[in-house]
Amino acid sequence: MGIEKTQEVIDLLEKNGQEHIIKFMQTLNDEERERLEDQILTIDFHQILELYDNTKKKFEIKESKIEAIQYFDKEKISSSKKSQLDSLGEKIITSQKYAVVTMAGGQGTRLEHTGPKGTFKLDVYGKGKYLFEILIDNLKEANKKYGVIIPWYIMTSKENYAETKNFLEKHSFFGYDKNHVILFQQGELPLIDKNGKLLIGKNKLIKLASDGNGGTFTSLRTSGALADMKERGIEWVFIGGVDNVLLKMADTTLLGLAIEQNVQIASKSIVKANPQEKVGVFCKMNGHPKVIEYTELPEKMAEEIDSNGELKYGESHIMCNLFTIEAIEKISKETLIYHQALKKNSYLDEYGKEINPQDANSYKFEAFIFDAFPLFDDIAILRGKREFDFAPVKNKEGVDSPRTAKELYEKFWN
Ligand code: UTP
């Protein structure tokens, strides 16, 4: 059996141009080799090849098929309309049909914080508050207002699962009822170098990394979290990031708007600060809602002005999204496209020697949550306000840093 398995693995590696791993296997003892073989047999080489081929393609936008997105401005909705929407949303929350998912599986590389990003302490009000604590405050406030306990699902990476769990336990979930906190893990994909070769990690296995926040849907299903939501009778699910300290996770106007518009997905946007701001923007492409990443938005489109004198593609995506449970189920069965990022990753060479490259040497593949939007005919967009809704902690310094987030947070709560 052992010899047969080894041969099967060798054939697979040869067929897929991964001979360096065959060589590397010779440096391993039986137990290590067996672990690596088992892992290799789970790898989808067809997918790896496809991902690698895609790294050579250039993203192109056919402008003629692109239109501006329709949105509702929260500031401009009449108060009677707003109460009508709020009461629609409230009904869902008070009848316990509402759940929240926090995507906390990112690496937070730009922030340079060791450990899961949610465990970063923002220096507010002298004492400081952890990002997870800030999110919990927001949920607790909603629970108090609506007399419920909103189930809170936290997606972690495989890497930061234990640390996240230990942190929350150590802090007694900051007073949240732990029966309503469900942690689940997201999927991973192999890293590959510029020649399509798999990297070997320090643990002598193929090096894997989280598959991006677009992996949320599949992970919700495969982890059993989606089944748990159904059991609890959940109908609407908010999915948001871990690092926006002004994120409103239970906005009844947004929920009410989605219900009134009879759509399965909704999102809160804010106006892009300037044409160069590094955010994705909403549009309609070939009749479907879509977000175009700033890296992929042509300059001409970024600067285009509409008849109101505003940026035509100015509704920014801020990771503040709502989905029906059916929408999540549908997306979870689709394969979203993967975007690649060329990053610097250390690895073991075929002799088992650790290599720390000077420059970016390998591709990481990530699905983005907003690539699910084109699967639907429509989306309800509610335009919020930067000072109420968006204070991200992304970079160590400068824009979207702890300093700017602290300022916005303290200003909002004053
Ligand atoms: P970002 O794309 O800003 O990434 O994540 P990041 O990991 O926080 O930071 P950098 O790019 O490494 O500096 C946006 C949201 O998506 C989550 C993050 O935790 C954050 O809430 N995310 C991202 C995941 O849950 N999984 C992933 O694989 C990637």
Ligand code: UTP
Second form
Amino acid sequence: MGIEKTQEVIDLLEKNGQEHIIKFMQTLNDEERERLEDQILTIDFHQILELYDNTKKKFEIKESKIEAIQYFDKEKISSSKKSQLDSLGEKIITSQKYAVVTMAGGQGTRLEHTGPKGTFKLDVYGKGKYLFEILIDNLKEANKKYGVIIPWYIMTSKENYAETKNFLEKHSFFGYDKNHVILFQQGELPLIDKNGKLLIGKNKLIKLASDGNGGTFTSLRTSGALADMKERGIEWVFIGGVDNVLLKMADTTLLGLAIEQNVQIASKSIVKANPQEKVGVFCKMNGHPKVIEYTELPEKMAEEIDSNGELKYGESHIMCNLFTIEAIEKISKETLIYHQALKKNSYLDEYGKEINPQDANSYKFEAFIFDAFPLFDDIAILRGKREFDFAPVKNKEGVDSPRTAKELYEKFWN
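Structure of the form predicted alone, given the form predicted in complex with the ligand:
Coming up is the bare chain, nothing alongside it.
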């Protein structure tokens, strides 16, 4: 079997132009080679080489296909309408049909924090609070209000799974019922260099990277988390990031709006600070909801004003999304588009020597959560407010940094 497997791997590598790995395999002992062979047999070469081919194609947007999208401004909804929406949302939560997913696969690299991003401590009120702790506070408050325990699903990366689990256990889940906390892992894709060659990592395996937050849907299904949700009778799922300290994970107005509008997906937005702000914005493309990246929105359109004197394309996507369980199942079976990012990655060459490149040398492929929106005819968008809904911790200094998040958090809770 060993010889047959090795031959199968060699044939696969030759067929897909990866001869450097065949050479590298000659530097390995039997155990190392077997681990690498097992990994190679799990790689979808057709997919990865297709993604590589796409790096050579130019992406173009036809302006005529883009139109502004309808939204509801939370500030302008009448109090009677708001309580009507809230009661629709509350009914779902109190009948235990609501779950929350937190995407926590990132490391705190940009913050110069070692460890999973959720373990970063924000200096609030002098003693500080971890990002995970801030989210748990938000969930505990909702549980108390609605007399339930909301199931909480945390998506980690493969590399930070153990560390996240240990951290939460060490802190006794900050008082959250651990029977309602489920950790699952994000999918990964191989890194590929500018010539279409797979990279080998220091661990003598093909180098992989997380497949982006758009991989959440497939990961929910393949990990068994989706089946767990169905078993619990969940109908609506909120998906958000770990780093927004003002994230409202159980917003009954947003949930009620989605139910009233009879849609399968909903999202909260905030107004762009200015036409040039580097954020993705909601629009309709070819009649379907879409988030268009700031790099892809023509400048003329970014500056366009509507009849109310507001930006026509001014609704920013802030990773505050709601899906029916059916929507998640549907998306999980689709292949979303992948975006490429050229990054600098060290690797082992075919002789096992470590190479540390000076410049970006390899492509990382990621799907984004909003790439799933065009699979649906419509989306309910609730416009929130930056000072109430959006205080991300992304950069070490300046915009969206611990300092700005601390200020917004303390101001909101005082």
